[in-house]
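First comes one chain, alone, set out as structure tokens in the form predicted alone.
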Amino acid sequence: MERRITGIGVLAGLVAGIVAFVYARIFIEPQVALAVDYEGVRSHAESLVTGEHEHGHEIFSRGVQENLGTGIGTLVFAVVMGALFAVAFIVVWAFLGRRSPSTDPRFVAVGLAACAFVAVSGVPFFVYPPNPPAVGEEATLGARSGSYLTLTLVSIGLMVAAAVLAFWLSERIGGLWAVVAGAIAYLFGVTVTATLLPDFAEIPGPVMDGDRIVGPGFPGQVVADFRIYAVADQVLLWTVLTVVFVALLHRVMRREARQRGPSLVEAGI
């Protein structure tokens, strides 16, 4: 049976990493595209006022980037998510099902991947928005990195925390007080960690030539756009990634009823 959940949400990450792939081709690359045009007016720019004229060589074509490896790139990344999603659901299922056998799995399903939404995703991107290349300093990348990779791991920690106090407190307020108990719990955490890290304003502003301006700033309008459909390709892959997986969990679930018993069917699973 685990090892078929595992399946289904091997199978759901493909299914999310396929559709998050076209949206980000058709709503985001454009916005690198963009980006990309802006690093040569950049360039130029600065080679005006430095004497200094660079020849960059990229290893791979924009071509290869936005398709070859845009698309590895996020089907990757969505079947991790839609493995470890199924793990983690075996495992809260472990737990409800032997404490309330009546509940409904794919509420349970939907429930799980809300939580990892907000921890994975939400949360970060909230605290750091993603930016378009040539925004960001190298000099701040492993900064930069660092601090986002710490927030992403201590918001999935407080989130299985918060959890844990959610079930803890169930039996003596009620579920519903456990539940804002929970999230108060995390939001506190979350909070207080985005406080620690280290802030990131790294826009390029215009380049300047003593008074003069050379060449322009960043365009703000490709930022807010980056980001907005970055945002909305992260809620598109866990929307298509739960959905499927509750689709086929409820298949695979009741296919295991009926071969457990008629009761088992009867009984809502």
The other form holds:
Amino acid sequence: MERRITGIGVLAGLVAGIVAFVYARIFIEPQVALAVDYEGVRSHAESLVTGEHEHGHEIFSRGVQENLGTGIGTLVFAVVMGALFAVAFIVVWAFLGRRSPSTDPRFVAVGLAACAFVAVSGVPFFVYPPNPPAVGEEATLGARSGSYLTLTLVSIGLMVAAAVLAFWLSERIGGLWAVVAGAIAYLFGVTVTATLLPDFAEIPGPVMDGDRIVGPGFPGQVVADFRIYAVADQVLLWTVLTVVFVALLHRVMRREARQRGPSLVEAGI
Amino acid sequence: MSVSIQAAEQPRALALPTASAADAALWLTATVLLAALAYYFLGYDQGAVSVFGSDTHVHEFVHDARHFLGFPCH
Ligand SMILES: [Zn+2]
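Other form of same protein, the form predicted in complex with its partner chain, not the form predicted alone:
Full complex below, order starting with the chain above.
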């Protein structure tokens, strides 16, 4: 059972990854290209000021990066999410299915996916929005990586805690209010976490030579578009992952119902 | 009243995992570890930290995806 459902998760992740890659290749890569263009303009302007020439060596060509690299990267991410989602589903179903066997596991999967999207993508993106290349400072990379990872892990932990709280409360105050209480606890927790973590505002301003502007600041529209498309990419990824997972789960359920024997069918159950 | 009895007697829509079995626990742990390793290489290796020292092949290869998947980068 665990193996089959893990397989379903990986397969759902694979399909979601392909769809998300196609979307990213069409909508996000042009924004990356604009950011890389700006990088060139900026380093040129900076070399005018300092008189030094610095040329970054690229290991992979832009063509490889924006096609193969983006494809593999998106697929790996989606498959990782699919596998972890399957593990989370198995654990939740092992608990819920024992307590209330009549629960439809497909609803459990959809609810879990909504929680996973909020915890893994929604909240971390809201606190630290994704940036196109040439925006972040090299010196803060370590701090930014640490903060982002911390926020993601705390967000997932808080979501698990909020779900446990909601289950515990549901028998006392009813399902709806238990969910509301869980949501408030989660939002309170992530808000406190986000407040405690450092802020990063690093979008490059214009290149200055004394009082004179010799190079433009980073184009704001590129940042805005990049972020919108990145969020849409995540929404698409999680939606496809959930739909495929639920569809495959439905197949497994039907097969199990058949294996349980024709006697059930004959008895009219 | 009859509703709750009916619900209790209804067959499960999906078999429960045998979570008590060490086999299942091992499988789930292995899956999580493997996924975490892939997540680390995709989002963090050769950025803030690196297990291969100064090499940046993984970073450069998945660089664009790393940006729009939300991982901090340059
Ligand atoms: Zn970068």
